[in-house]
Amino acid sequence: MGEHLTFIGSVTAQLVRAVPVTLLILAVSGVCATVLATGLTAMSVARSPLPRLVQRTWTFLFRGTPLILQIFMIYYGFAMVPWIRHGILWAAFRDPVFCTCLAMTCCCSAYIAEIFRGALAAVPRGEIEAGRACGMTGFMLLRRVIAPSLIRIALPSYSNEIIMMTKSTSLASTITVLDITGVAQQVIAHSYRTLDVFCAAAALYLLINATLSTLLTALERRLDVDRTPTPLAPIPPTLEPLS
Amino acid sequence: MMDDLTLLGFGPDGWAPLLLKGCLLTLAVSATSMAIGTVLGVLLAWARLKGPRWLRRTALVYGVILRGVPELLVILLLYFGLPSLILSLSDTFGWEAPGLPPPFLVGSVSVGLVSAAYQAEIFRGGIGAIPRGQFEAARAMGFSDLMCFHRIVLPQVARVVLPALGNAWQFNLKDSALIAVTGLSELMRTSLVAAGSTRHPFLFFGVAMALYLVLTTLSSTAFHYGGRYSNRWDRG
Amino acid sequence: MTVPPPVLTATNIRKSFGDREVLAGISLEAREGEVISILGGSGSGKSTFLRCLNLLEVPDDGQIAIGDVQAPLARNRHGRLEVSDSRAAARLRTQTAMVFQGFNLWPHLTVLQNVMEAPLRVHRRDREEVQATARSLLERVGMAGFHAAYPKRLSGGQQQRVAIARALATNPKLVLFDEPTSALDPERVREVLALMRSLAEEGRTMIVVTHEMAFARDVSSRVVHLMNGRVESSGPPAHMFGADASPAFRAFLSPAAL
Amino acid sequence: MTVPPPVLTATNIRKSFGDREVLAGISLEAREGEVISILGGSGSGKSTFLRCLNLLEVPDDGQIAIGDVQAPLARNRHGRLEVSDSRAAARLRTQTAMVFQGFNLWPHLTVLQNVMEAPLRVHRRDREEVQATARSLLERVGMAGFHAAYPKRLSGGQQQRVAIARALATNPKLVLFDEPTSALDPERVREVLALMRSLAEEGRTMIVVTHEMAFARDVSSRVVHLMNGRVESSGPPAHMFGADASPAFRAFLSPAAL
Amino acid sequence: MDAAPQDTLRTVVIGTEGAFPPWNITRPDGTLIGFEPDLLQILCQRANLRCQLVAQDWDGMIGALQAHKIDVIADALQITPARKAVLAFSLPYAITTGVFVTQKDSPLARMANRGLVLDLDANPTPERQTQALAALREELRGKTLGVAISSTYDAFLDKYLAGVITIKSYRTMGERDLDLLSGRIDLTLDDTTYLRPLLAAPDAQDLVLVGPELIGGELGAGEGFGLRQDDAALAERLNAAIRSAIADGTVKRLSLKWFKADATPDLGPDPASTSSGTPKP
Ligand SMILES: Nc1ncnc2c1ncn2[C@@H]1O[C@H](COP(=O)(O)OP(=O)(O)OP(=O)(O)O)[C@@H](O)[C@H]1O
Ligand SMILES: Nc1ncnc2c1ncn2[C@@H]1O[C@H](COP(=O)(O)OP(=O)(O)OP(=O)(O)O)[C@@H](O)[C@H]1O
Ligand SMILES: [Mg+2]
Ligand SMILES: [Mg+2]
């Protein structure tokens, strides 16, 4: 009993130490893929087919298949390509941080685009239209009008995608970065204590989690104008399949 | 060519049945996860939203826990570590020792309640959406509570969180491969599996890549439809 | 002649939000048959009373009881009045209807389904039935081609409409109706306060919280006047529109003889 | 004396939903400084005819212009109207307001930040000024109390009331108005009436849709009477509501005597 | 438990991830074969067992070892030290030799003392092997090595090449490969019974072995069936069978059909008592 505790203390230490390479991937992929989904978003509903086409084949493509081939396609697969492994660009494709960032970017993009897309159907329509009615167009009727009812009817939905994300970012260590779920992996090579490496980990990423939903709902609390929902009118045309 | 023709097609060397047959596990144990998740994803929002304070706290934490939890150790952990319990509890008290689970069902229940805390969440924003007028109206009717959310939550909440429901679908979908621990052959496991047996893994993961987009494909064309049926009275 | 039994009872009704007080002890009893006008300022807490009467806000103090059955409430543990039994409430709410004046029509269902939902799921009524009574409904109020259409595509006094018929629909004892014309033209309105009186004539009870004057003055058969969370003066519509109103009330009034 | 320059032209506005032909052509102008009160029944077009004129709805056939400028209309390769350039249409909107039906106060902003966000996001008017013009729109409609306070959690006549003072904050040339007493007790309808008829008086030019029977005979220079898609006839109040009005304008108009 | 003389038949299920050629193969029809299926076939027989081999998933092999799943684990474990704690081990069923690997054009293609076997529990040490690491050590000075996640070649790297190189572990041997191939690292180090066969591959052409054999020492004891800690009447019969298919060739023969190199353990001289699963270096 004693040594088993001793083991799961220092497998323990040892995890710690690969915390930031998480976090660091979570934070990049976090960012580039909302900005990303902002810009899908916006294509989703412009008035000439070619941004639909694009948002809907990428939401295809990306939303369909599993993060782990993408991200194998995209460091075993690129690597094999000549003009990217002779290019300029291999500085960036040798790394599987950097590979797995631009995988999870591209994937969650999709996903995050989809939710806010149903949020954007579910902002009340006489707010949109009490905002046009007084000259606000593009950006600011965005900003002013549709964002703030827009991120509160989104906000649950999204809390899960970035908590989805953390998890996700183990798929990291199937490229051999050493974040937590591959440092795991090493320890149970060397051990086959799986079960015991693994709930060590576990922890780690339920703490990460809970930090993260924690300051999520505190966000969502803050938002909530007078804790009560937002009533809203009309919704989406949804999910059109790419014809 | 010729070569990855061979290998993926129906011959001594062709990998398509056991491919297809991947498929169609990879699309049951979604499914029955799904309908599990579901099921349970909606008590646990009501039970948020409108439970007693314990049950509130229960739901939350239950939330928490299997959504901050990496899915594999959830399948691990009921596949192998309860049986391990049970059986070790079964020796000290000397009962018949019972058989291990059958891995479908304990996969499809562990997707299944990872799936349930992701959807009570979805469900808890829909029904956040909606009007609390519509509420009123049918409580100053008289509705009981369960029939308030069957007649007047239910439909309306259909369709906003029909996107986000697609998404937890697509993730089943994905979280199904990792039921591969429990010696399921589902899609993913066989690709790896031929891959690794054939050296060709660019051959079978395009191939496993390809597959999955046929299954979201039918599964977003139902969605859709789901979609513009639960969306009927918002047109126009 | 005796007096009819009291349809309605409300106590000493209290309810403020934050520390605004908006109904400061209100006191209200509904008689079979009776018609009572509730007319008050914008923001005098019309709607609140009315809302308070079939529980969907919970007064801070205060009894209601609908014919001779109680309200549950009960205090809590932090002596909060609460809905201490959510059966009994929902029992109760099957006996009264209301107009709300926002409408809250079901933007998922049909014009007919709307008016149908209640008398079919919370009442069990024969569909056929049902469906007869509802056909009838929207015809009195003039809604008799949008059986299939849904509320978005309504227009204002349409929708309002939908929301009378709808509320009717059950055969309640006691309706509420909050501002059941304000968006309608007045033809509509003539039509619609024709409906109300010949509910009234068929006994049902009813309380109207209203800005048209001429539908408390010519339908009810008693006016309350709030103003401040407090029942300013009340009675007969012969004596409030008559000479000796209070002061208050005539104020309340005058611009109506713009 | 000269003729004022026209404000609003609007030529021959079609509207149908599905077979439904809801406006059949109809021409409008309003002049500097009139108020013109559209009547009708409901379900007859007001507001959809309101929501053409600033581009909320597309019209389906029809000209559009505010002051000189043509409204961005043009024909898309299937025929059908579209707003051709949405930049020139929010430019456009800049110089109406226009107050909904429904009201449609943005929740997530405080009463206060209702009225001050056109006049400072669109207009970027000076802050200082614009939030003493909120307030003192505010104040004159009786809701300066309420600057902090959550539109969700006012009554109806209060949102009312602070939708007319969000649409009057950017001082618009053209404010359309949907029924804008529809929610208000009499002492604020008259209350509103004066604060319009003052508007009047500055010069604005105002469509009101109203079933207040007094502020159309009272306020409006010219009054239309809409029925069945098309202006059934229309002139100004001392005429429309005297002896030789239309018949079909006088039974619109009869119950309001009841 | 069943502590039931040799000659009672008893079923056992062995797991076996039947995706690690040339140890164990699947085949499209599902079917399991290669170097492991083969050998147990005839260790069952002659351990009187009735032996059902099951694919089984790598993450869950442990699980479902300890939920009595499965009641062996063959899958190319080599038999470490820090195994054994979770682990019993049966004896080894082949020693392989570690070897490097790196492409044709790599300047690391000239390595120095190719084939050289050096045996790290030669005792003393000869000169010659001093030499030939402190030679590996300098010319592998600020490269990048490879190695599969499952493998052990760890403990050897840390003694012998720590400070010098920088290693990056792959979940798979194959995705290790395709990064050599791209360039990513500079060379790898794994068992010759996996590169022998993968350098007679078409696609791996560019591929050559480089630098000295290793064998021994910190490599670990060879390969051995993984058993649970209290099966020990397994292990005994598992035990048996295994020394007699070595005395006969029978290992021999296998693994010169799929290795391409004769991978037999040298187990030393039978003990006496049996009661211990390790064999004796
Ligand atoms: N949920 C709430 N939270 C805080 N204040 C509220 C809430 N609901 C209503 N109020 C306040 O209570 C007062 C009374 O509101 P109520 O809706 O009862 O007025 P009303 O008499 O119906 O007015 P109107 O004729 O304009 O509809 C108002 O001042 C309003 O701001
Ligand atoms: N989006 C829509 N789709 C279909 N029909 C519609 C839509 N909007 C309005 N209508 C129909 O158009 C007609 C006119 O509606 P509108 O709202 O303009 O009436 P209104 O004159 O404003 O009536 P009220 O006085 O009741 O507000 C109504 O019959 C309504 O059902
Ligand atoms: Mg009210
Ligand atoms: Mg209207």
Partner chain sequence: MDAAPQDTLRTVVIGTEGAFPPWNITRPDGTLIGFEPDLLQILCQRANLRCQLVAQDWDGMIGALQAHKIDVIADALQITPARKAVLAFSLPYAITTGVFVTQKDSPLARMANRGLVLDLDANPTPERQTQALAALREELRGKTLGVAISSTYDAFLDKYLAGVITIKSYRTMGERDLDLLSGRIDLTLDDTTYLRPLLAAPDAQDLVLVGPELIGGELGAGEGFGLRQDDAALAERLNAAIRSAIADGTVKRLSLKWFKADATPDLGPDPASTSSGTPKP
The other form holds:
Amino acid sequence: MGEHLTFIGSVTAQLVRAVPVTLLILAVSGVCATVLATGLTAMSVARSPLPRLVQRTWTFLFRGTPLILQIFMIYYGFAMVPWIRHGILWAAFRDPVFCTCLAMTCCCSAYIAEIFRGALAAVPRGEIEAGRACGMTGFMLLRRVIAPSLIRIALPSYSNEIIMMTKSTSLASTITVLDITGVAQQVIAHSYRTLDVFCAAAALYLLINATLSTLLTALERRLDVDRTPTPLAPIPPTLEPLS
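Switch from the form predicted together with its partner chain, shown above, to the form predicted alone and output its structure.
Nothing else is written out below except the one chain.
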């Protein structure tokens, strides 16, 4: 029993050292995918048909193919392109962490863009018309009316996508990235104790996702004006009748 606990402690320490790699992939991919998804959402409501076509094509391609296939195509496939392999971009595309972040950014931006697009369609038209009636410019209307409502509507689905991205970072181990799953596979190759190692890795993923879920739920409650209790107005003092 003591030897088993010692092994679990040693494995956990090795996996914890790989947590920063997992968090780095998640942070870079999450930020870049959100920025790209914002642009795709703007393209989806553009007046010109070309941006709308680009948005629909992007969404169709990256939602319709597996993420692991996209990672393989970027890491292994782009290495066969001469102008990439012998150009200045090779310094980036030979890095497996960069390729993982790029693949996750492209894939997850398609899902987040659909979340934003649905939230944008759900913004009450009355709020927009009221803003226009008050004389707001387009940018002011976006900043004060559309964006706050869109964020509140999209946040629950966006939070789920962030949790899914956290689990998707484990695919980085398929192209030699030593994240949590990658280190776990290395330990298993030397110890042959598959169940113990994967249970320790699963515990770390659960801890990361539980922390993210708690933070995102707190943010959702803070932004949900319908649940925010309004302070009660002070009760005026009772007027005594004049004698």
